[in-house]
Each structure stands twice: as C-alpha cells, then as structure tokens.
Amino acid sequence: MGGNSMVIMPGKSKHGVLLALLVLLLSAATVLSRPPAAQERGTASESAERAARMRMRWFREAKFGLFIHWGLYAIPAGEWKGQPVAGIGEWIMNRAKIPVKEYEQLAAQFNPVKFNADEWVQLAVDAGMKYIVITSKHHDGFAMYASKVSPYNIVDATPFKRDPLKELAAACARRKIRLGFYYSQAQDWHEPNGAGNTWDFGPDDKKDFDQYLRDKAEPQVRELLSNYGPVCLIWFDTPRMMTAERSQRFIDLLRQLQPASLIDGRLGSAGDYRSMGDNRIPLTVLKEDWEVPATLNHTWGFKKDDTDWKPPSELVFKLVDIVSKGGNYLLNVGPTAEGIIPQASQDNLREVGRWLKVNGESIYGAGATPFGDELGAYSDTEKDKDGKPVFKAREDWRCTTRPGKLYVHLFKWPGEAFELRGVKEAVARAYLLADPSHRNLAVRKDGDSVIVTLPAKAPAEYDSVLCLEMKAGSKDR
C-alpha cells in the first residue's frame, strides 16, 4: 500500500494503535540519540574484552609451562675455538662476535638424531606442565622448522632434514598439551637489516629494519601460524626498534590467522599478558596476567659447563611463590645438539611433577594470596645501592586460593599447630592434601585467627599443603 494510509487491525482501537506507534518512535529516538561512533566503540570494546577473556582462560588455569631453547648454539655449547665464552649459551654468536659466514657452518654439523618429540612432550606431562613454548627462531636467525621464507633452516641447511616443530605439534596434540612458539622478531644476527649484528653489518640505526620485518620476520610468523595447527601463543623477545606501528603488524597477523593465540609482553607494544624479566619474580601480588620465564641452571641454550641445577625444593617454592602472587611459571630446558634434554633437568622436573600429582589443585587455576604479609616486607634499616629499602622476603609459607578454599603451603613445618591470622569467616574443615583420606584436623577460631592442630612431622618433603574449606557463603577472607 502507498501514501499515508493507516490500517486499523481488528480488535484494536485507533487510539491504541497510535499509542503503540508513539512508544516505538520514542524507543527508536532513544537508540538513535547515541552517537553512531560511540555505539560502535562501545560494541567493539565490549567484544574485544570478551575475546581477551576467552583467550586468557587456559593461561590462567595452566600456571606451569615448559620453555625450550634449542638451536645451532647447542653445538659450541658455550665454547668457541677452544675457548669458553662468558654469558648464556644461545648468545654465543653475539658474545664471541662470530661472523655470519663462520656461524653458518654449524648448520652442516647439526644432526640431532636422538631427538624424540614424544619423549619431550611426555617430560612436560610428567612434570605437570600444561603448555610448551619452543624457539622457532632465536636471535641467531636460524629457523628450527621448514621455512619457505629463508633456506637458513633445519630442513634445508642441515643433514637432519626433519621439521622438529611439526613433530612436536603432533606429539602435543596426542597428549593434549598446548604448543607455542618463541620467535625473535627484532634481533636477527644473520640478516644485514635485522637488529643486533653490529660486528658484520654496522649500527642498527643505519639499517633498513622494515625490509627485514617485511621479507623475513612477518612471513615466518605467518608460516608458524598457518602450518602447525593451533598455536597457544607467540613468545616474542627483545623488542629493539619495534615501534607501535611495527608491533601492530604482528598483532594483526595473529588476530587474523589465530585469534585465540596469545601474545607475550615483549613484542614492542602491550601483549595479552606481561612478561617479567628473566628469572625475576615480583615481590608482591600483581592484579594483571603475567608470567616469569626462568632457567633450571644459569643459561637457556645448552652450555656444557653449566651444571648448577636448581633442586626440586627450590623449583616447587618458586612455582608456589609465583602462583601465590597471581602469575605463571615458564621453566626452561636447553637440549643438547643431539636432541637430548639433560638428565638432571628431567629428574628435577619429574620430581616437581610428583609433588603436583598430590598438590595440583592448589596450583592449577588457583588465585593469589588474600593476605600478603607472608611474602615479606621492606627493611627499616637495610638499603640497596640506590639508597632504597631492601625487600626482605619470607619463605615460611605461601597461600593460594580457590573459591571457598585457602591453600596454605608450609615450606617450614611449624610444629604441632599453625596460626593463620586475618581470617574473618568460619572454617568448615581443615586437612592436608598429602593425606589421601583428607582426615579432618582440629580447628579453633580466636577472633580473626584460625589455629589448626597439625601432625608432629611434615607429610611432604618440600611443601606440605594445608587446605582450609570455608563454610558455605563465606568469602576467602
């Protein structure tokens, strides 16, 4: 029908229809009164926040991951031309200022015939780790996978001729472990326009850095996101010369090809979570998502003279300390040139895994401590070299949480009773996770303190976990 005619529906008055139309017009006017740009911004912002929460869900549950630094640097293993080279193993090309043409010759020697992807992934499973991050290309510029972008890769340039990342992806899928890739986006000592190699190619500020990004780094990241199944994260590093615009190009790649993949905190602009400094655990609780990358000894890549392994007791403490402050622990191994993860690394990680089999509920998906005094305090008397108060960490106990539960990690057994102050809610029951039957321990309340009667002897060697279940409706504090 045309014109301005109005159809009156049977059973309804003309006034009723007019009133209904007026209500519809007012509703439309309210919606349209919002500026279109504001509507779009609000919708886009809400959508982005939801997507970020979804991406982070597995990371917040996982808490513990395996880092693997493996490459050509495992051949010299900290020594060049018969002389030890100071510093971490994977930086030997930089530390010894090895010319590209000399370092390239290592590729012809690289034949890790003892590499077994299933064994590596099984180690992560045994250790209680939930994700793996491996170097796909470190600063030396050598790709540890079958790259079509550059022939300087493990398939084309070595006698090995296999793609270990493809094999690892398959092994991770079989064991339901997430896989991510470390990629050095800025430093590339093999490329004339990559950052870092000033001994062969001169100052970085004279280079065509965008040529390197455009022709190598970005296409290689595209390969990693396209050819290896689901990638849980890309772990970028040392963001030299990485402007916001350059970083955004990598972000766009990830969001386009694998929108569920995470970006660490070292790309050059904000990632999905914050990367702490190497082996640097924050002093207090952080409210954001974060991760500590850490070594088992003093190096990342294999170095034959570094056998100063952190014992399982220290690894368990660091894992709990990190989780109690709200973070994740990404713990590294450096395989040999043959493809073997050092036995001491394996033994210590499996010991941590045995502890997690008993106490894992206090780690996976656990929240930070609601207290904080147990972490330590700044000294009133001691100053550092800058004249600032020194933080004195305490190591007697830590606390992790789940809704309705407090997990008190007792590193130093307190004797026959433990007092936890600052608990305002009632405790329904208390028990030790190491006790298979979870027998109730005697609990009494004294104001805002909870006193739990304990066995005379600690049930666990490294960390005995006391679980306090709060009464229904109670909050953690």
Ligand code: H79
Contents of the next structure:
Amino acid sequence: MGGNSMVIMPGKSKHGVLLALLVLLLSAATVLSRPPAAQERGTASESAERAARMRMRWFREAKFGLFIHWGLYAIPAGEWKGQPVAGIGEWIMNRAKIPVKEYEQLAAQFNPVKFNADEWVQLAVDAGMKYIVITSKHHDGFAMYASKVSPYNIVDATPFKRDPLKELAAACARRKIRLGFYYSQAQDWHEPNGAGNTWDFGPDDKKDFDQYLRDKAEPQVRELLSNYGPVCLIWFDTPRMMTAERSQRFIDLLRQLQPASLIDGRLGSAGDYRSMGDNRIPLTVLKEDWEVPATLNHTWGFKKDDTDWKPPSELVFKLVDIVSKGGNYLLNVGPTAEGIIPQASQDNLREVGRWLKVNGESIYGAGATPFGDELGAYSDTEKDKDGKPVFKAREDWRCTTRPGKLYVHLFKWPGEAFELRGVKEAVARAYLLADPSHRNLAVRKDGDSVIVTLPAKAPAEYDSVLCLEMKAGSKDR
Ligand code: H79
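Output the form predicted in complex with the ligand next; the form predicted alone has already been displayed.
And the full complex, kicking off with our chain again.
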C-alpha cells in the first residue's frame, strides 16, 4: 500500500487523477489475483507452524551462543563478610540470606568502568558464536538496563549510570550478531510479591504473585522488547508459580511486540524450543529443537575463587557432541564488577573460535548424526543408585551432517584408517577439513562399511574433521 500512495501523490492534474484511478484498479486486480493469505490457505495451526519455522531458522543455523551473567553479584564474587559462600555466584543473596536492605547497598558501589561493549561482542565473534544472551534481570531483581518500571536499575541506582544493554545492542548491530535477554520472570528476591525471597518476605504461597507480574515483570519485559531493537530471544528461567495463564501473558507480549523473537523452554508453558537443565547435555539425539546452557567453570556469575576452567578440548568436544545430537550450545561468561571477562574464559573461547574457523561448515546449520552407536550405550551390568542402567558415553568420534555430506569428528586419532559402519550410500570422495587443499583420501567400500585411509598424524588440534561426500542420487541423509 505504501508504494501505491507514492504514485497517487502527484495526482493534482487531470492526468494525475486518471493515473490514480488506473493505479487503484490495477492494485485491486493484484489483490484479487493474489493467492489467499497464509491463514486462508491452511488451518490456523498450519500457519502458526509456518511462523514458528521461520522464527526458528536462525537458531537452527547458529548452534553456538554466548551467555553473559552480569549483575550486582559480581561485586561480592562469591564471598560475603569475609566468608566464602558455596554454590553458584549469582545465588549469593539467597545462599547467605542477605536482607534486601543490605544487598541493595551493592548498587552504590557498582561502577564497571572497564566495560566495553565492542570488546565483549568481539569476543563472541572471535569464538564463532552467533548470538549473545545477557542477564537483563536475574533472581536478585536488579535491572541491568535503564528501566522506568523500577528505580532498582543500573542507570538510576549506581554511579556508573550507563545502560550496558543499549551499548551491547549497538555493538551487536555493528558486528551483525544477534542479541537476546535473560529475564527472571518468577524469582525476584527484591520484591515482596516476587518468588523466592522467603527470608525477607515469608513463604511464596502467601504472596500476591500476580501483582508482582503485572507491576514489574510484564512491564519490564515490555521495555526490553521496545527499547533495544530486534531481540532474538527472551531467556526465561526457573518458572516457579508460573501457570499456563501467567505464561500466556508473556507469550502475548512477545508475539505482539517482536513476533520474530524466540521464547526459551523455561517460561512455564511451551516455548519455541526445549531448554535442557543447566550443563545437562542429553545422551542421545533429540528430534525437537533444543539448547543447553553451560558454564566454563562452575558458576554463572563471577566468583573470584572459581578458576577450574574447562579446557578448549572439552569445549570443542561438547560443541560437537551437542550439534551431533541436534542442539545448540549456550556457553557462559561471568564478567567482573569492573566489566572484565576473565582472561581464561576469553582465551579458551578464542581457541574454540580458531577451531571453528577451519571446521565451521561441520557445525553451523549442521544436522544430527544419522548413526548413534558412537554416542555410547547403557551398561548391561552397571546400575546407578536407583537401580537404573548406567549410560557409558563413548568419546572417540561424533558425526554431523549436511545434505549429501557426513562430517566425522575424530577426537582420538585412529591412525592409519577409519572404518565407518552402516553407510548405505556410495562415497564420492573423502578429505580432511584441516587440509587446506582438501586432498582426496583413499576410500574403500566393504558392504555397509566405508574405510578411509588416513595420514599417520592428526591434522588438527582437538578434533580433526573427515568429510565424506556422498554420490549424487544416493540417499539423502
Ligand atoms: O542463571 C543460572 C542460574 O542462576 C539459574 N539458571 C542458570 C542459567 C538457576 N536458577 N536456579 N537454578 C539454576 C537451580 C539452582 C540450584 C542451586 Fe541452590 C542454587 C543449588 C545451589 C544454589 C537452591 C539453593 C538449591 C540449593 C540452594
């Protein structure tokens, strides 16, 4: 319609009027001859499925994202009144049962002058990550952005006075990486009617939870979806007391304000994809869309005494393992109260990025393994404490796919040859992604087995990827 009104505009002369009429007739004709709108073509549920498929496209391609847990908890960094507090850093207020009046005082000290949005975004880009999710408000209730809904926010309550989410949104737009927001919809330990703070406000079942939702959580999510440009997803968490009806109010907000934005799996009713438990990688392939949030050490929010970093070899293995099971890896950093991402986190993530530079085609947009035996199996003999068989994971190799291609990820170099069983199709050629010239390797077919001759030494660090191209016309994986 906008285009037509432009043409009608000059219509002040007689010619103009005629021209305008012609345009009107033409556009009426186009409207009539146009195929029926999505809703009319299929059922409403078919069109909803189509919309969901469109929303999910980038997520299925992305595979690897950066999670950022940043808030007032970075100041105590795991220690309260000189005592270490056990557990995850962002839970310190809860674990030490710190009264709101005391915890609130942290805001006056929060001045992360070393924060640089471009540097954080550049880290995600260097690591080969395709989206960033940052805590806009964690369970402690403190908003890390300029909120008009509550003065308990980084702009109004700290000497810093800047809005890091605004700065990140601008930096993400510059580097063409997606940005999403974590928002703790149910737990809010700052509010008398939010879930979770029983030490100040008594048991949750005595609270007016809907008052909290209507007066804080819903309007704050509205702000996040209105003031920061395109938001790729809202990452809700710990859905305590979230009925289907309460969840629906958030779904309506999202679909109304940013229909392309995704909802994670922890809102309280079904989102756009399934969220696995924290650091819980499933044992087998899942057909639905899923994501696992995970840590580089043992905390989400910064803790000064947690330096037990997962090595890059483990991060690459987990990324490949996850993609081979059909999921996404959302890997966390916990910046300090100065605004610095711990150096070890940066170094280890950049190592993964270095591996991805060479091997990324086996990850981004790649499909799950068509095999499955390589993932491991339940033990016939070993049982856990509940008497259930123990799953024995295998970690020698994994497989990811693209149409017509198999990517065999070799974590333990097999030496002279690799045998892949259960391949019905004919192999056109085989080569290593780490070999810049993609030189053909000798391939032999023996029934359902493919045997590839390999160089004596692994060509890549962490994971050498062997690509098998299937003959055209043979079954599409
Ligand atoms: O944001 C991160 C965590 O803070 C959040 N999810 C990830 C992404 C999360 N919220 N709750 N949980 C995770 C489960 C919390 C479990 C524990 Fe605890 C918190 C174990 C120790 C501290 C609650 C309090 C259970 C025992 C004490």
